[in-house]
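Consider the single chain below, provided in structure tokens and representing the form predicted alone.
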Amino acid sequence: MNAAVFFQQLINGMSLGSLYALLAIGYTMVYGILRFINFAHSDIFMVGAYSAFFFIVIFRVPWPLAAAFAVCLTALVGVTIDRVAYRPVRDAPRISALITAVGVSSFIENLGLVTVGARPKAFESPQFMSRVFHIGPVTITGVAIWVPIMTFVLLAVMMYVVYRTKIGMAMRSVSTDIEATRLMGVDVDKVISYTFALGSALAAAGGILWACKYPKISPLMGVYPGWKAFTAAVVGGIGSIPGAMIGGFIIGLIEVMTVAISPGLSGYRDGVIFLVLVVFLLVRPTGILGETLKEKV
């Protein structure tokens, strides 16, 4: 491989990683707080992509604002699921709440393949999306430049909300002890449901960002997209927003640079990926950045 090929490789890999990162990072602040892995979050991802190509399509909405219509409708959906379908099962074993998960994921999906049907429809991309670059003998699009960008942007955002805000320090303290938080007189179920909605926006921002970047979209589209965001939280250390960043960063790269190298691989590059979530859970557990958890109960 020389260097123009490795080149583009590395900022195909960066692209496609910011996107993991930022489906990654709604599992981590979800199981952070409550300790479980909100599956449905990867159909959230699709539910942010089909409201911007509907808002596009049939409404004739600009696209920047179709997007930030689509973002702040699928944090609605996300605080709705959380309000219909976690919270009466807050209190109860921690596997109502996985099994609770599993079965919102299973709605959702059935209920796009009912609704707009199973055929993948285009997605309208901006412009600037589109426009291709080239550096010497490296072609780069607008996306791959772009989606690394917005991703930076809206970390910084997040780290601006958990770190510098009232709301993200109520976030911290009931991620550290929901019981003493809730007799500290925070409204658990109030915080709880921003979580849910900035790791909801997060996942339609990724959505909208992945049909940019492929752009076709499908009730189906965000199952594996989501499995390989959980390898990323997992290996960047589930409960860690940097480490759910450079976790999906680490996936992109390992993606990508797997098909560079060995082409032959093409097929098994999602074996590829799933090999590093169980050699993680072996050799590191806790992730890069992750720390052990006290559990809940």
Contents of the next structure:
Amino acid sequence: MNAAVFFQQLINGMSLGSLYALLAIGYTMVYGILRFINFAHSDIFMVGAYSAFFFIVIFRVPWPLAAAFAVCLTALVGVTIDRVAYRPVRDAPRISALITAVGVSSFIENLGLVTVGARPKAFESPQFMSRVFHIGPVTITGVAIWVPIMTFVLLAVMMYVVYRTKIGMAMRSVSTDIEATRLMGVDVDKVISYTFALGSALAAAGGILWACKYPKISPLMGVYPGWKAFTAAVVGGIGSIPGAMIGGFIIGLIEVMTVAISPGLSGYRDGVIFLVLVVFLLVRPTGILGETLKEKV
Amino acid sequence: MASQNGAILALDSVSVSFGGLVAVSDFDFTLGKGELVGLIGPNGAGKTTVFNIITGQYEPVRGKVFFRGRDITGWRPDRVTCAGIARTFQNMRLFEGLTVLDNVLVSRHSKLRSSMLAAALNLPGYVREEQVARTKAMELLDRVGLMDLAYTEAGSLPYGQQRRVEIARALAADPEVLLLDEPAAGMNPEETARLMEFICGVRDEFGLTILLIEHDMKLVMGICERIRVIDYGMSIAEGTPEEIQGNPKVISAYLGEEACEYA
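Given the form predicted alone, state the structure of the form predicted together with its partner chain.
Then the entire complex follows, led off by the chain already shown.
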């Protein structure tokens, strides 16, 4: 593999990794606060892509506006899922929430199959995404450049919200001690709603960008990206937001580089990622940035 | 004997049980405005349970809780805090990863009127409110002598200072009633003496009503005007420190340990 190919694959890997990062943050935020894996998160990603699709194709809304609407709508869907499905089992053992999440995921996927059909739909990505750039011997598509750029902007906004605002401060205190936060006069349910809104908005953005990159959307499109983003969250350290970002890029790079280095393995690209998941769970279950969980008394 | 006149907080024959275990039964209690009252009893007597009932963490199976004459039984803990009852914890429970200032601000934020959305978008009204909140938080940190540690991670502070952060955090909610759960736990006699002075000081300064749980009899006898003793979830005595020290029921509850030592 020469330098040019390596550089090209590096960009491809970063581009794919940034999508995983966007999705991984939702897993890690919900885990950090509620200590369960929101399996429906991968379906939120799909809802984001479909919402944008419908705004563009049916309502003929211009692309940037359609993306913005879709992100807002999906955030609302995320909040609704929490209200309807997770809040009632908030005080139940965590395993109940986990099983509920599996159920919600299955429900959304099947609702998608019934309503929009299993046949994939072609997603119209905007002009600037499909342009091709040539830098010396390296050929880069607009998507490969725009996706990481937009991701970085979104991640910066998200970091600002979490580390610099009142709501972010409440999110961090809820993730440390939910009961103590309540006793400081904070309406914890509201904080959790905002967490779902933020995580779902990022997942929607990820879904839309994913659809620009792989312009075929289907109700099950979220399943594999979801599992890989979950792997990314585990690798980075579940519960840690910077960890989810780092994990996302690592997983994206591993996936792309595996195929680039030995094309014979391309059929195993998903398998390799899950191997990483298994290895991390065995060797370092707290991930790169995760801390050992202290059980609270 | 519900909300008596002059009582800021009243518990009317409150009972709580977990499974078959009765943790607190038929507990009557009133707290007058501006009082400093101690709640004592052997380990496992139900003292913290009483706190948890007042703050809404536990809902009593029987009985009612009144705050300023208003029935607050079954209110969510955040509503109770916003209404004016703040607490500290036996095992502290600071937000360890947050800075000292942020710990205080989390609590102060319940007083802000701007919506979370306005906060996320940094609207001007919110920015102004936030500035006021920060100033207030810094004043409180100054009051507990931790201003120069405002930007330190709370979890990295030594024990005694963490206790003071906790009190500042509780005060940031602008409470009328402050519940202190073993504030002197783990302190040496010198620190305890300073804490006593501090508690009396903030009570006068902020016009607080204080109910405290404490095992350190010197502290309890030294600053409380009235003491309530519970054992096995039931009230066994109430009175001035002198009366309590001479009360045979109390002495037997403590099996002649601490109570006799100071009698």
